[in-house]
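Below, in structure tokens: the form predicted alone, a single chain.
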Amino acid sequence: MKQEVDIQVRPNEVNSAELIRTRISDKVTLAADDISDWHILRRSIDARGRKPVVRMRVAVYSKGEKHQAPPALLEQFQMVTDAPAVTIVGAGPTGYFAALECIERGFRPVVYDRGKDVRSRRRDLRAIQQEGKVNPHSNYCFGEGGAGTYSDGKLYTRSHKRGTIEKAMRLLVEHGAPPDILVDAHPHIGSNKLPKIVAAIRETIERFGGEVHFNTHITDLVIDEGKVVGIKTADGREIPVGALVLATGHSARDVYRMLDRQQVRLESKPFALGVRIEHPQALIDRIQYNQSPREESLPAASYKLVTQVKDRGVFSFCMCPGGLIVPASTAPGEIVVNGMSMSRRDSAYANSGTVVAVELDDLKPYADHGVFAGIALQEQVERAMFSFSDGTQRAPAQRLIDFVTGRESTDLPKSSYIPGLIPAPLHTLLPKGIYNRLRQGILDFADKMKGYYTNEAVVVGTESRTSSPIRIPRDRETYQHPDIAGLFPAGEGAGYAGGIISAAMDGQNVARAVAQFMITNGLASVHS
């Protein structure tokens, strides 16, 4: 017989099977010897009390029953070498999970990415970190695995489609992710482990007959009588397509402009813009856990902060405990930063994007740019930051209290940001409305999190790529663009996801819609 119970243990007791069995028996009124098996369903840290505890929801089995793990998803895959092809542009989580779903449904995915494979991509990351050189096709945003590969690997999502979430998580585990992600409330993988997982997914796609092509920049679509029939590449090729999944990420601005030239309908959408704030990790541990140093069994402490200032949300975003700030520019002449963590989250620093919601009303000063108003705002701020960077990827920065009080910092604390920081008046480089809301938001955060407001913390500009300011519209039922048959906008770049798991789930959903489109339209012979 199976029961579910909630228990709690101290962090240093998490791996004590004997203690957990005892706690379970107290809950189910069974003797420890009568418990034949147990399985953790959910696990989270609760630091609200004087001492942190780990809360668990556990499935308990008696009368000789055992937990049965579901069969491996990859065991159900079959070869698709001779199957109809589905063209996918973008090798991030949306594109790769769409490709896996295509294989499962009997279609052959053919993936094109403008960047390099995940191993070769590392050379370009070193170049931007150490030399300030930005490769516009291979960087922290573009290349195999997308931006998520080098952004900590946080897997939290607010979506309630639990079945699909579980499937995406299991596929990650089957490609090398730690099984803990299936039970942790806020799972993450780490940017040191993600590259191998991404490469393993590509190997699965190719092993079952799919294709993955790197260094292939798509420069145009071929549209005939309201239907996409091909793609054009920078090297002059024209490739016919039956169905096209467009999963190019939130920073592929040239893709939006290419679609606009083709008169493909686009829409402006809200996004967020701000800065990245970095504290010493020991300070965050002391605030959250009431202890310093934290006990070894506890992970680096994190936080989540949100407030409302003048009808706009101000919130922390992509918080990276024990993490690093990294340069996320996708073109020369701009400064963009992001955060990442390794699997151990053992850096001496904690950083988080701290951003203000930008609504469509806020874009009126950029109305001359039409649907590109949000991008115009992003570019204005990114270029202003670069103007203080001495021509490299050194990022403009200010101590936290100096930022709030509008005072330039004469010096800066040590930081995880490898290219280096340079003192700059961020309070004048940001748009006035953004700065004023950030300023008040930080003061609100100081009331909620005692110790947060300190000049030990540094504010770094700019966090401008939280999401795309443009949406590529699609039909709710068919997932196709409402005006272009066979065009399936997907993922963060299309405006329908925000993070690794939501992007992966969107890729799966789109692939299912593509499969139905292929069957309905008799495209079994395309590319077969």
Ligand SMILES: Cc1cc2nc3c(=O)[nH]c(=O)nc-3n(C[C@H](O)[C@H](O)[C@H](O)COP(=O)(O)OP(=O)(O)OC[C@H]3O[C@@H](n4cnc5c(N)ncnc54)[C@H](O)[C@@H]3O)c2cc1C
The other form holds:
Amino acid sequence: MKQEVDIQVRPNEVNSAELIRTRISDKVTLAADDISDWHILRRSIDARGRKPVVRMRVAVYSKGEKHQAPPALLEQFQMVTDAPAVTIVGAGPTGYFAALECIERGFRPVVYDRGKDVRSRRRDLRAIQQEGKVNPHSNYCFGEGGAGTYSDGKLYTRSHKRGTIEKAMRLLVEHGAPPDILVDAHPHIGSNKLPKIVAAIRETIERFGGEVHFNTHITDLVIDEGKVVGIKTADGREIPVGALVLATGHSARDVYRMLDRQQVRLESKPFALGVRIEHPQALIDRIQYNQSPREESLPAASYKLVTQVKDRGVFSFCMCPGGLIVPASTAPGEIVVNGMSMSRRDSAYANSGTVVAVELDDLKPYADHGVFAGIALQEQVERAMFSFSDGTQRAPAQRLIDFVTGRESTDLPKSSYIPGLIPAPLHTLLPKGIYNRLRQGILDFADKMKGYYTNEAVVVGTESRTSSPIRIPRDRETYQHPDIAGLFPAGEGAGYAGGIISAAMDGQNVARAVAQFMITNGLASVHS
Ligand SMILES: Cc1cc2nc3c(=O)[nH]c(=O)nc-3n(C[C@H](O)[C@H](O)[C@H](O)COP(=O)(O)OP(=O)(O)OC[C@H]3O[C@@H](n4cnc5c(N)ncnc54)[C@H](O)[C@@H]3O)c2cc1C
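Return one more block: the form predicted in complex with this ligand, after the form predicted alone shown previously.
Next comes the full complex, and the chain you just saw is listed first.
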């Protein structure tokens, strides 16, 4: 017999089987010895009380019954070597999860990415970090695994589609992610583990008969009578396609320009822009856990802050406890930052994007740029930051109180940002509407988190790639572009995802729609 109970333990007790058994038996009408098995369904840290506790929902089994793990998803995969091909551009989470779904449905994914495989990509990341050199095809956003590979690997999503989230998580676990992500309320993998997982996904795609091609920059689509029939590569090849999943991420601005040139309809969409703020982790631990130093069994503390200033949301974004600020520029001449962390989250710093929602109304000054108004705003800020730098990826920065009070910082605190920081008047480099809201937002946050507002914290420019400022429209039912048959815009770059898991789920959904398209259009003799 199985029943579910909620228990709580102290953080240093989570690995004590005996203690958990006792806690369970306190909650159910069973003696501890009659509990034949238990299985944790959900786990979260609750730091609201005087001492943090770990809350768990547990499935409890009695009368000799045991928890049965579901069969591995990969066991259901079959060879697709001779199956009809589905072309996928972009080897990020959207593209790779679309590829896995294609295999499951009996189609052969053929993936193209402008960047390098996950290992070779490392050299280019080192060049950005140490020499400030940005390779426009291989950087923190482009290359195998996409922007997700050298990310933080936080796996939260605002989606409530439990079945689909679970499927994406289980596939990650089957490719080497820690099983904890299946139960943790705030699952996290870490940048040291993600590359291996990404490589394992590629090996699965290839093992079952799919293909992955790196260093293949797609520069054009071939459209014939309202249908996509091919793609062109930078090295002059033309590759015929039956169905095309376009999953190129939000930083591939050349892809939007190429679509516009081809008169493929695009739409502006709201996004967010701001800065990254870094505090000493010990300070955030003290505020959130009321402990200093935090007890060893507790993870680095995080925060989530949100407020409303003059009709616009101001919020923390992609908070990285125990993490690092990284240079996420995708072209020379710009400065863009983001955050990541290792699985242990053991750096001395806590950083978070702190951004202001940008609505379409805010883009009126950029109206001359048409659908590219949002990109024009991003570029203006990214270039302003670069012009303040020294030609490398050193990022303009200001102490937090100086930023809010509009005073230049004469020096800066230590930071995790490897290329280094340059004192700069960020308050003059950001558009007024953004700066004024950030300023008020930070003061609101200071009221919510005592100790947050300190000159020990540093504000770094700029956090401009929170989500895509452009949507590639698609039909809600068929997932195809409304004007171009066979073109399936997908993931974050198309405006349908905002993070690793939502991108993975969108890739799966799109692949299902592609399978249907292939069947309906007689392009498939093999299907699920
Ligand atoms: C540093 C950093 C940290 C992050 N941390 C987190 C986190 O902790 N949690 C989270 O959920 N999200 C995080 N994100 C965001 C997350 O990585 C993205 O939401 C996600 O990767 C989007 O997936 P995608 O597949 O849609 O696009 P992308 O991951 O951007 O992948 C697009 C791919 O398309 C390729 N491509 C682009 N143009 C072309 C072309 N013309 N031809 C061929 N290939 C092309 C690119 O090389 C790239 O590999 C982070 C992002 C960054 C940069």
